[in-house]
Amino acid sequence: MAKLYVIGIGGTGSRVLKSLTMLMAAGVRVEDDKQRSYEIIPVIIDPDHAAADLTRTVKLMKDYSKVYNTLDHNSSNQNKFFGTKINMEIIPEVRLPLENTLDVDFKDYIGLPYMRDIDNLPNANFALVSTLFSQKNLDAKMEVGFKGNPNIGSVVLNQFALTKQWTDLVASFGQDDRIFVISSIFGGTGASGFPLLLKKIRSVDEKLPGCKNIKDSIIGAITVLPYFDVKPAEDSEIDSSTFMSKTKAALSYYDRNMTEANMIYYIGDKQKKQYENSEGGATQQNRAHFIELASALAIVDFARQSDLETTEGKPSKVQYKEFGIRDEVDEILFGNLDNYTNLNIKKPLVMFTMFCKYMKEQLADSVGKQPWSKDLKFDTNFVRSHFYGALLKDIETAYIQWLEEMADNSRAFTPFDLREKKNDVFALIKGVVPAKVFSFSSNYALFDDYLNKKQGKINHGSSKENMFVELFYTAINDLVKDKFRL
């Protein structure tokens, strides 16, 4: 199975790593035009060792990741939920290290102190670091990201390719294996660490195993512009007033210099919403973005594409890619998305949505009562193991949180009614009449039933962990044929 490496720099990086790992619940598969899957190796390059965002992006990928080695992946089963491999034996931490950036400033970090001559006055050294960087620029502190400061993120990112994380990556790299980088344009981690990244894997260290295959990669790219704000504050170096100013910089850089991807895809949003202004560190956890799903999907495109050559470390050409949407509307739904979006995201989204909805308003009403409960003993016991009651949970909540937090963000993506409604439970999604079907029974008694008419059809002989979500899926998928015809 050849690998995808998709490679998040800074807090958009991780916020992009984690709405692919969504799609992935879903059942959005990663693969190319043969439809053969891709194995996903996140990594993710951030000097901001407590970000919000990065924690909880790696807890969301490490708990797919043991659901889906949990799960059976063969011909006979129909599950697509969590259907793409994480692969996080390679990076097993996701991060690739950046050394002496904690509680140490910038001057300190590339040794202003000691750049003196015998007679301990500043040197030449001294005059030019003095001229490239300004005394804010010196006196930094790194710990929680370059804060809008690109400068200082070249010269410290430099140092990811010494760690033997990254010498792990490129000893992996195989043949057939692609690369995908996801960064922001308009600050400091995402807007220094992409161009330097791309330059990193074409000039890879010859001694280095697997350098030939990592140079010659096929390599696809999304820089992500401008899609929120955040609120002025004194006390902080981040300023959205420069965010336009300085991806017009970095495009006119790029534009120049940046012949290195083989494609590279472009997203932003001129209707921002305004965020708490925060530099980083525990209190930097962003609410969930439609720009971030639709940046997830690019790594989807990227992988189905089959015209792309590298010779000898360059590109035979560059090919560039936009987003857009239908209409222009302040909350996006289905409707106002491209039919190829939504081929490609709407029934695997309807479908784990009532996964997670019927877990969450259900299930404990359901176990115990129902045939297809009582007669697969998925009792008491099981909703209490590691495999329901940590992972699936777990992954059902930090699920439906990202969509609320995509539906009150701006532009929203609310194609749901997420409330809770048990006398309504098909009017999930907006701007859809669910059919009728021929039955008794309506609502959750309805989904029930098409569990129990599934029940005696799954393999009685896989693990309880595997009948459980093939029960769920083929049933989920019957009910969306007859209910959304999709």
Given for the second form:
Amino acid sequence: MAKLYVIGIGGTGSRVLKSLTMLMAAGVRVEDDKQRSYEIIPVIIDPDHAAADLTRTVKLMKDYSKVYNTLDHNSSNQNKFFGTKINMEIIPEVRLPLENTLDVDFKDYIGLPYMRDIDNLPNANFALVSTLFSQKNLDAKMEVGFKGNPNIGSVVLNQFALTKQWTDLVASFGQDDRIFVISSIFGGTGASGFPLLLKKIRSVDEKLPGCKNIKDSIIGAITVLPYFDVKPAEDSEIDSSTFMSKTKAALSYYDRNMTEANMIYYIGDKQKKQYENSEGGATQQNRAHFIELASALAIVDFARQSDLETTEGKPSKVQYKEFGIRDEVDEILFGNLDNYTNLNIKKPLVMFTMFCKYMKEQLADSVGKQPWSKDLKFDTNFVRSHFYGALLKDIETAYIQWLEEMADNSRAFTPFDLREKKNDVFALIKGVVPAKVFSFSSNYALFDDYLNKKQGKINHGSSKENMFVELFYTAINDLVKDKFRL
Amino acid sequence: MFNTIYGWFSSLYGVDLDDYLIGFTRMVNAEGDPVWEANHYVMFGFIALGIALFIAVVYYYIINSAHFNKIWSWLTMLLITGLVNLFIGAGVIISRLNSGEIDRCLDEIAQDGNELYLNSVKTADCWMFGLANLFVSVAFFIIISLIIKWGSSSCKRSPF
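Mind pulling up the form predicted in complex with the partner chain next to the form predicted alone we just looked at?
Complete assembly follows, chain above in first position.
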């Protein structure tokens, strides 16, 4: 199985990786043009090791990976939930660590105090540094990132190529493997890390084993243009009024210098929500945004591209893509998306949302009572098991929260009515009237009927965890066909 | 078979109605042999069996709903089966009593010199037979439920 290294830089990188994980949990497959699945190797480059966006994403991916490894993915199963492998073995902690960034000023990091001549006067290096960096830059602490200063990031991020994790990554890189880089252009870490990373890949240290493969790899990238603002704060170095000027400057640089990637996707939104101003750390927990979901779809699209070539570290051509929606609306429903987007995400998201809502709202009432639960012995012990009680429930909570956050953002992606309505369960997709099904059951009783019908048809010889997910996938698949014609 | 089953409940409605239902009369033919009429237990038995089967099939394969697979739903079906058979059993016998059909058989016996059987079946006996019919149909419904429930997807665990 070929690998796709998805490298997220900074907070936006983490959040897009989270969206990708949610899409894959829902059954969106990352596969090539011959429908061969890629194995995803997530990598995050972020000096802000305590950023809530990063820790949430890493936990989610670890949970996903455990679920994937527990399930049986042979072809006799219909299940597509958690269908793409996330490999956590190559870089177990996901993050490429950056050394010496904790409790160190930027000036100490670059050794400014030692840039003196024998008479202890500032030397030429000191003078050069003083022109490139303001005093505020030089005094900046770096444990929470570069606070919107790409000039700092471009210096500090250089060191990731010296880490053991980078060596392991290069060594593990196969001939058919690909790389996708996610970065924002309007902050500090992403804007500086993206060009740097591309240069490091294309001019990789030739002493490293596997260097040829990575040098000539197919690289895709998404550059996220401004899609949110932050509230002004006197004590914060992050000022969203500079986002646009930074973007223009970076785009101008990209235009002249970025020839290392085979495909570059651009995305952004003129409509922006104002977030709390956080320089980083545990308080940097931005709400999920549709832009991040659409950015994750760029990865799916990139994986399917077949006409990309790189020779001697040079792509044969650079292709550019943008993302758009069909209607300019404040609240995006499925009907406002393009057919291609809907083809990719509508059914998986509907199915996984139904799965999560059932687990959240109904499962406790049906376990031990319905035949599917009694016959397959999904009892309270199963509900308390690590697989269900810790992994699936955590993913369910994170997924619903992810949908809620996107619905509460601007522009909002709000295709679902997520309120608990046990008397109108199938009024789930906004703008879609569910079809009538001939049955004496309705709502969650109808859901249970589909589970009861399917339970006799799944392979009773597989593990309980596999049976559980397979049962729900097959039942929901029939249910969405009958109720939503999907 | 039906004679035996109903026989367990015959004490509820008395030996006279039991005799009528079993088809036994004390009429004699020209040769002096007893005259037998149709065995009504067979008719009531098949009706009870048919109704129990019909309601069980409706419950397990037509309704077949997760909403109705609780014990109370099954008990409701049981009750419906019993009540339908109670009214059929009591209703048919009362109509025959009112039409004189039962007394005709018993009259014939009375003409034999014994008037004990004349008007010996009362309306209350008919209701008691209806009750016996209820018990029999309930038993049929339980047995049929246990046999056919395994083919139902949503009600296979009902009543247990």
